[in-house]
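Heads up, the chain below is alone and in the form predicted alone; it's given as structure tokens.
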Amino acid sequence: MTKLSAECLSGLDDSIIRPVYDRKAIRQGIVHIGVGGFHRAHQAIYTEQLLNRGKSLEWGICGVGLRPEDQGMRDALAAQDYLYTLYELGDGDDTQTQVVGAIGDFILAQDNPQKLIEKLSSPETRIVSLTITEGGYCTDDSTGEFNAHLPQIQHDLQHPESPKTVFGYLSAALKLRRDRGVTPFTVMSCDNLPHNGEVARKALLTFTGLQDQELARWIDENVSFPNAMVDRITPMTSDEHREQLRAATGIEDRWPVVAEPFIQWVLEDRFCNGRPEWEEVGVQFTDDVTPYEDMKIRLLNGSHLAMTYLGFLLGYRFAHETMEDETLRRYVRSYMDLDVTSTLSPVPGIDLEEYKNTLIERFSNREICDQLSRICSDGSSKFPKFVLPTLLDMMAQGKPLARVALIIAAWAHYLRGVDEKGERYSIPDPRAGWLQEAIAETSNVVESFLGLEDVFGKTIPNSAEFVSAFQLQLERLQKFGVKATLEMTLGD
């Protein structure tokens, strides 16, 4: 076995892609906050491809962790010279291994907040990118408003010199840049939510305005927040993945990242301080990312939710297992074809039928073993972004609501915490207790669950047609189980 390090690179098998550039010559023009699997399988890979072409040498990456639990990632990367392995797993022979060197450092905020502020304030830093999850933007899902009352936000407002949140750090750094006459950086969200750049912009401007309205105006006039559509299925790295990598390549990596071969990034070309030449390695730049993100979020992420809770209730634990269930597969495809597609605007350069076919193939990838527990997580943040916009458009179009109602009913049924085989499981959602309290009201579960205004807003629970469809599907699940409910829904 070979422990991953800079020293071992020359001795790796020729089939393994590795950095061919001088890592010591790379400047860190990008600071990325939230170094998890997705960033390392997506943005960092596009950047790595450019570096391997001898281009964009001023666009290396410094990773940042704002949470105490990010220490594990920092320590794993630091122990192997900030190298890590991307292990692409496709069906058949579609497998590739790459050692990635685009990340050159990692700052853990809790160790030295001022060090991070200075890094963000440095003229060398020209893009600050984010993968902080949907919940990291501190935005109310039903209203889109910034939740300034949150304890961590209140802390940062009262202690700007020692922030804890991304907005506290960005605001402090941009203030220093303004005061020092340094061009501001672009804030680039790579999170999987609609209009992610606009969400980041609104959150930062609201936060900063509560501290310093003049600074907020300066940010509004000078900082860019491009919207982006990002896509690559990246399951959580497991010990089985580590062992699979060791067995196949001999590489011992503390925290490799596993991903499917497919990768896509559509990005608005709005940067205030330069950017890498990502278009040379497959990034599609556009003036308006909206049709692409609607397509991806409603078809891929919405269909993920369509399969995950029903699949989990049936006892499945991996995405490919749900696609091997013919009834569940037909239901997911019918949701794509009959419900989602009619709500989408034309997507330039995309054949929607081919795109949907590709999604089913990707969901069916046995090698990647994408965990349903990952897809099930944070449903309270995902539903308002991935499914409810489709539902609202369908209601406006007067379309039948049975299929989409089943997705939401399955989530409610899943929140009981026990599948049809009697196996109990935890609910991976920060608001799990609140959600389970709502579905525990057995005498009026429909009203109490759909009455969660932070999730469903006001329009949906006031629709008699939807409430009736939801109640029917929940009763079917409770009385007949998932398989019979699917058959009845497909036959409706």
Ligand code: CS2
The other form holds:
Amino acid sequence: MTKLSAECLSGLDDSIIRPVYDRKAIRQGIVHIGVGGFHRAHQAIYTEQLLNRGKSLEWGICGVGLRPEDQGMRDALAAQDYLYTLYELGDGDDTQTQVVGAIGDFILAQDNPQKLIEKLSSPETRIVSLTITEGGYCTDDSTGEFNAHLPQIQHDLQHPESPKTVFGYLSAALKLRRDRGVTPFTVMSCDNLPHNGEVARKALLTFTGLQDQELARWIDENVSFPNAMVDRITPMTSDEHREQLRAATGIEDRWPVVAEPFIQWVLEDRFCNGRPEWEEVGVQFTDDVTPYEDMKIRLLNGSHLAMTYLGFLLGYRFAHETMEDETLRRYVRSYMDLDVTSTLSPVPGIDLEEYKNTLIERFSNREICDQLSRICSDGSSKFPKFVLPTLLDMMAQGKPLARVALIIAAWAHYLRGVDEKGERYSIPDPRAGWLQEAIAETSNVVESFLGLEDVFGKTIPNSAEFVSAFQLQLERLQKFGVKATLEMTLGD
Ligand code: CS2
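After the form predicted alone, can we look at the form predicted together with this ligand?
Every component of the complex follows; first up is the chain already shown.
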């Protein structure tokens, strides 16, 4: 067994890809906030590929954790010279192991907020990228407005020298850059939100404007916020994954990342302070990412929600199990074909039929063991981005709503916290209490649940057609269970 470290690299098996560049010579042009599995399987890999070609040597990555929980990742990476293993698992013979060196350092904000502000202000830092989850942008889904009243935002407005949120840090660093005459960095969101760059921009400008209007104006004029579509299915790393990696390769890695072979990134080319030559390693640059992000978020992330709550209620715990269930698989495919597709504009260079076939194959990947609990998490933030835009378009088109209503009814049913096998589970959502209170209103659950305005907005609960479709599906689930409801829905 080999504990992963810089020293052990040369002794690894020849089949394992590893950094072939001098890590000490790399400068850190990118600071990435939110180093989870996804960043390490996606942006860091594109960047690593460039470094391995001897290119973009000024674009190494410094990881940042803003939350106390990020200490685990920092400690794991620090103990192994910030190296980690990407364990790529496909259903065929496309397994690949790669030790990645692109992340060269990691700052845990709570250790020293000032150090982080200085790092972000350094002229060497030219891109600040983010994976802070869909909910991390503190934006009200029903209005699109920044939620300035949140306690952590209020804290940052009152204590600009020791912030807690991403907006406090970005704002403090950009102020220093402006005052010192340093070119600002690009803010690059890599989260699954429609117009993620635009959302990041609006949040940062609103936050900053509450402190310093002139700084907000300067940011507006000088900082760029490219929109991006990002894609790679990345399960949570489990102990089984760690063990599997160890058994197959001899590498003992405290926190490897497992991912499918598929990877995609479509990115707007708007960088105010330069960027790596990512186009050389497969990133597609475009002027307008909208058709790509609509396609990806509505078809992939939306279908994930379509399969996950129903699958979990049936007692499945992994994505591939839901695809092995004929009825569920047919339901997911018909949601894609009959509901989502008509809401999409043509996507340059992409054949949607083929795209959807590939999605079903990707969801069926048995090797990565993608957890439904991961996909079920944070429903209150995911629905407004992944499913409700499709529903609103379908309502406007006068389409039948039974299939899409079932996704939402399944979520409501799942929130009771017990599956059809009688197994109890907790709800992985920061707003779990609030959601569960709404579905506990047994006298009028439809009204109380769809009345959650932060999630559903105003138009959806006011549609008599949708409300009755939702009510019917919820009643079916309660009376007849998931299987029969699916059969009835497919026959509707
Ligand atoms: C998933 C995504 O969290 C979710 O609900 O749909 O994490 C998904 O796996 C990625 O967006 C794939 O790119």
